[in-house]
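We begin with a single chain expressed as structure tokens, specifically the form predicted on its own.
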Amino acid sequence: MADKNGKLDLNKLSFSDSVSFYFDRASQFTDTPQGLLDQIKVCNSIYKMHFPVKYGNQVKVIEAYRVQHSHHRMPTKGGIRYSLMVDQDEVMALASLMTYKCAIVNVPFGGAKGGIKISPRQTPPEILENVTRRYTAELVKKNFIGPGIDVPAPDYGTGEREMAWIMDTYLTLRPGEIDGYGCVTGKPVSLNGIKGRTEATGRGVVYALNEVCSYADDMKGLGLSTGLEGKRVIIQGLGNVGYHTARIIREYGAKVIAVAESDGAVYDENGIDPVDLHRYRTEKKSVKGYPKGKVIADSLSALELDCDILIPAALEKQITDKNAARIKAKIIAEAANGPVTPAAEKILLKKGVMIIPDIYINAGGVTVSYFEWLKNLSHVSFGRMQKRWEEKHQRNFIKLVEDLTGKTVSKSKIDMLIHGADEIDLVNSGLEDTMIEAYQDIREFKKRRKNVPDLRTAAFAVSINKIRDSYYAMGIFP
């Protein structure tokens, strides 16, 4: 969008806007022909569908999507958000963000996103089971879901729950298919679902800001020690990926002093319990009473509150060009998808604010989507294979050592030694050491090219090239 002199607005752009803004500014910097990079941009297969669902003694009409970004890769792969603010726009963005995302933390899927213009909140649950089968059905008819073709996942406003749903009814519509069971990721673990796939994203955030934070010299130059342990957090969301990073990332000695909510805020300087807040919340549906705080009205302003890392975990376009002067915080880190705008963003930036991007900081949970997702093509859980085995061979080893000491080792200790890494020691260590990698690509990539004004701008040409080499194997492109 122009303004009357025929310059960008950054103010006027929307969210598919905004990331073609962010794809186009990254691209100078990637050294890749102009129609290979118009390919990559552009969202392959977009599919608008309405279907009439019975509401009572009524029927509406139920307005839906499934984007699929980009095919460079396959399956693809993308959440399904449930929300009254879903449209075509938000949904586009939201694969095409997948498909940066995936490629920068190597997991081999193309990017897809699905929406359902609906309130989980204010529909009951048997009209909500009823909408996502026949969304499902849908897909199915269309070939748009299948564990070679298309994989959800959640995301806004759906979890375990509407992911088994899909499942069952994709099982129900496509009898016998070995490995039906990858149509679908984030399911329950009793489904074969993935132990540590419900706090993936906000685990991935709190190992991100973990190695962030160990560079002395990156945050000298935010007036900052390095590491984790007494930094100042607030966090805005507590659904799933607010919860769970506010709950990890007390146990690396940050203070979380802040929690805003869609109705208020809660704010102390000594430190929030998030497990507490939690469990007030869901118990009044409310943060407003809440007595270990102080609660705040206006839920938005406690992002301008003074702190080192601000952490939004919610929607997009929270910190726009109206409440970016006003933000305090020296690293922003967008756990949710968009929440600072372009027009934002050239504020933060010119004030010395580091964002670190939504494309690496969140792709925890596609992380572990794609360790589900290899388990259930596999057909065993990992770990079950070598776990007892790892086990009597560290006991074998530890009576060695003390039969050629004379010493005992109490059991306390024998038992820390010879655990062997079940499925959720495996996954949070593959976890880590994706997260880890992935920032250190685009770290390198920043510090090696001078010109690279911010880290979003790096991970998106990190991304890119990651795209280009992928068209370039294929030979597609010369």
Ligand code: NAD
Contents of the next structure:
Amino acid sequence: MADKNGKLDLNKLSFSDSVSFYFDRASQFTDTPQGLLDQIKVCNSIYKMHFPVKYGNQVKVIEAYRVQHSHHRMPTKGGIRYSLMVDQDEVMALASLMTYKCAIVNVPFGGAKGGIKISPRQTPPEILENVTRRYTAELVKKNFIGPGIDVPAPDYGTGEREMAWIMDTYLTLRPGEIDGYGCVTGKPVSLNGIKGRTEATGRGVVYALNEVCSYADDMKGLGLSTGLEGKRVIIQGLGNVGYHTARIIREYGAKVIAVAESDGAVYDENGIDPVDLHRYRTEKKSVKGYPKGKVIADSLSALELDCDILIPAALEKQITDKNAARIKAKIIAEAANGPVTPAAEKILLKKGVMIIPDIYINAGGVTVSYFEWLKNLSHVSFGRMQKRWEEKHQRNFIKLVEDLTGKTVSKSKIDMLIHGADEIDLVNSGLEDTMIEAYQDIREFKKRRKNVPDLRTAAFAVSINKIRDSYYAMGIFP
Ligand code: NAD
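Now show me the form predicted together with nicotinamide-adenine-dinucleotide (NAD), since the one above was the form predicted on its own.
Okay, now the whole complex, with that chain kicking things off.
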């Protein structure tokens, strides 16, 4: 980590070193004793496992992890990643980001993360299923999963299907557990999932950016107009997070001018339709040959195109000291975890780029996962009990207004006014409120403490303060 003069070399930091670096930098803006800072920072439990899985007539040994970063709030929570790049350092970094993220958005969990070293796109589904079920069984054996213990969710390379396998394996091994469905979130809606979870991270990114861009002073400082309308956006990664971010940000009037995928990027100054591009990529298994834009072979170079907002939504370490100086975006929204390295951050901040940190901006997924977990524990969907009652109440109110004024309200207006909230309305409303409130906390902290240099430091400090207060409330630290 240190260079030959004993100075911290930002280029040599591993992913978990980077998170520690951000933590240490922010901790000076919190009044937290060193012993407590050490406790907040350290990973509480690390489970590395190896297990055999049949590949045709061969057996392969699979390497996998589950890291519970912080037990200050239980259960712990965090996604499971399938990638050949998975290693202990990466899972530890991602687990610790989860702790800070949950604190920022007031989700009452400690952070965790899981990872399996496997290629999700080059492994046949039946083998992925065996691996997922065996991984879940290993977690059950060690008491590393359960609705009150540790609750996984989707991450890079996993989705509803994998969550359904996890849930099914868990319930098979723990039959009759009444809250068992709450052992994992991100499940299909037809298997006790919640509406809006699939797109929650992307939707949260857009709610957050809408709030970020609503402050005229901040936008003026960046040379941008207020609001998302007309903003030119580049997105890296057209997976779960990137696709839904691209789709939803267009509804706010922004223009997606480039999308960078692993095998090439597509650029069109007039705007790309992400739904159409996604359909093409799903069918052809590549963005290459997409007819409605210019295809750029060097995908990473697309991040350097002129734009207002750059949204890396693929993997960590995409913007480094090698390409940071060439980035032209005014705002970088870290939809992925750790896409900007500390060395790149230094260059970008010097250039005046506003970086919206991962521990805030991609917290929409865990927020809606929390709603799903609550739904599973209460065994009833949001809105089910009150929707009809609300509608009846509104209808009676309109009738009263009509009687008092002698005027008739049109049917279309009545339909609009009486609509009672159902699950998706409540989920999106709770998500929007969460993203707005959390940004206001971070922004206000930065404004109040004049010497806080950037939003990431403010976000870490806000988070550390909240976790510190949980420990104080337990009376563990004086
Ligand atoms: P995903 O597997 O659904 O999609 C990732 C996409 O990135 C894929 O389409 C893949 O082809 C693409 N990609 C991979 N390498 C690339 C490269 N070098 N250049 C361009 N594209 C590349 O994963 P996801 O769930 O969308 O997660 C993406 C990021 O968001 C990860 O960092 C993850 O930790 C983070 N995240 C995900 C969630 C969630 O709810 N899924 C929540 C919070 C954070």
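Worth saying up front: this structure is predicted, and the values here are computed from it rather than measured. Just so we're on the same page, rigid core means the largest C-alpha set that superposes within 1.5 Å between forms. Residue numbers count along the first chain shown, from 1.
If you fit the rigid core between the two forms, you'll see the Cα of I46 move by less than 2 angstroms.
Once you line up the core between the two forms, the Cα of V409 ends up 2 Å or more from where it was.
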